[in-house]
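Only one chain comes next, encoded as structure tokens, the form predicted on its own.
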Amino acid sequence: MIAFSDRARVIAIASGKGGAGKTNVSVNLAVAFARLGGRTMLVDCDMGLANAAILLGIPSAWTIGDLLSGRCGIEDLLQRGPAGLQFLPGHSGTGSGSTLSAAERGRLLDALRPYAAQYDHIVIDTGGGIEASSLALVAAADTPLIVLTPEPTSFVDAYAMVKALNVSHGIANFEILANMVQHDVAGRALFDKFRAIVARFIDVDLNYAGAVPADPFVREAVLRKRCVVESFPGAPASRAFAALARRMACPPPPAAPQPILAEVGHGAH
């Protein structure tokens, strides 16, 4: 079992636009943390096309939209997932934006604050795009984890996300995960190419978090409405998520009080 720190480490998963597998990464990383023995909460902050509940196979009568509107409390909303994971489902449907307003972030802050000390990791599946509200969630986390794939559009989107967070919020340190690559060597090559391009224009520190291979078992797990680390723990992608969780489970350096609980309720800078 991994020895965790005394306070939750907040990890925000982002990718710019959709298609990079952000939600799959969020769900499988959170479950991998829980399988290591860490007290873990997964918060689906996509207010338009929330899919984390589908990947977990957890139906819910309530969503985070109901929490923010006052129709339910966080106790009604929290769902128990694989390995003891606690899950806050996002809202999926028409007529709702994909991100949280400043007022909604404030209400989410108030709801989460009493629970913060009870967890080792809080994984935030952020909404797609680089709107100010999405950036504010990522910037407030301890660790921004940017999901990058070999697709040219993903490359451009990840660059736009890093630039926007650096310019708007002064974020200078990022974890970069290569997703849906052939193998770790290809993942490292993709990261090196990305870092070389970013370094030409932006003064930031990019860290290679690792690679998750393209794996047909991921799709099979989705069809079963389960996450791959639970459905197929021996699959290549599952082993990669487990390795990622072990690397990221190390306690972060001493820091100020929980950033996301101090800042997430504020508007974008």
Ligand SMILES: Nc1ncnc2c1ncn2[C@@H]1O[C@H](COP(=O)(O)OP(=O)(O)OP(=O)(O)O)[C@@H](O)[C@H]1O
Given for the second form:
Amino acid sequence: MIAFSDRARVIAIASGKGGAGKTNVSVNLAVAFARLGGRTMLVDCDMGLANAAILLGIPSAWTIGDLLSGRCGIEDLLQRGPAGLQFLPGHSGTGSGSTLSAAERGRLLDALRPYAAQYDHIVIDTGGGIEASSLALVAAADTPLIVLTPEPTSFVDAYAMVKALNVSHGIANFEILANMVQHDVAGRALFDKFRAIVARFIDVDLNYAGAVPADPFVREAVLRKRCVVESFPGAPASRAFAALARRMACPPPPAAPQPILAEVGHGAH
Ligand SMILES: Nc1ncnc2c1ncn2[C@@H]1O[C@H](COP(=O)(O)OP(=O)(O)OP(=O)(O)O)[C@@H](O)[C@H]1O
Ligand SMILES: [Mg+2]
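Now that the form predicted on its own has been shown, please provide the structure of the form predicted in complex with this ligand.
Following is the full complex, with the preceding chain placed first.
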């Protein structure tokens, strides 16, 4: 964990499988946080295909690549997006799969650290799969949010992601978002199936973040170079992203310890 945790909550969006909806989830969740009034920063760390700028309709002169090579400072880079969202544009480099090196990751986190105190949420589109550098970026966040879809390949890749993060970084708590499902019940069923399989092999806590339906308005918004939450706030996917943001902005308090039970347990042994 980096030293963000008592300040902005850093949420890393990951999936294992490409095309599960990481970029759409990152952008829409960040805009939904901002619409709730949360001071929000979206960081596009996909160094291969930096698509978040397209979904926000923000052409950017500078990218994270320029920041990492020292050509610009973070204040040159930050762009204002919908609802006051601050956006750090990614770098379209060598194509899908490119991720930050350890040194680049360190420089980015150093650059972000002073900003953490000024924000409520920092959402990172991690871009990559389960190679070491992507894992390290996810592990640096407070909350890994894994995007799962009903495709069997997504299932296998999300499993690999959870296992790799657990084995190599000791991460034991994950938020799981069911994306592109038919409805909430199907999303919950997908999560339950995933959790049952994971529980057989790995000792981790998976929390159901919720479901985002497969919604043609998502693609329609992409064609307009906007995110769905902004273009079609009443669309099913937008309502799901708004609900996700509300839940993640105000997580339920941890179960209170029950002193009486604790005492009984203590006395009994
Ligand atoms: N809930 C949804 N309903 C309908 N289409 C969706 C939904 N979520 C994502 N999509 C579509 O799925 C495709 C992939 O989405 P996206 O680019 O967000 O995935 P990704 O995980 O970021 O991909 P990559 O691994 O290439 O970065 C896009 O065409 C997007 O419009
Ligand atoms: Mg993407």
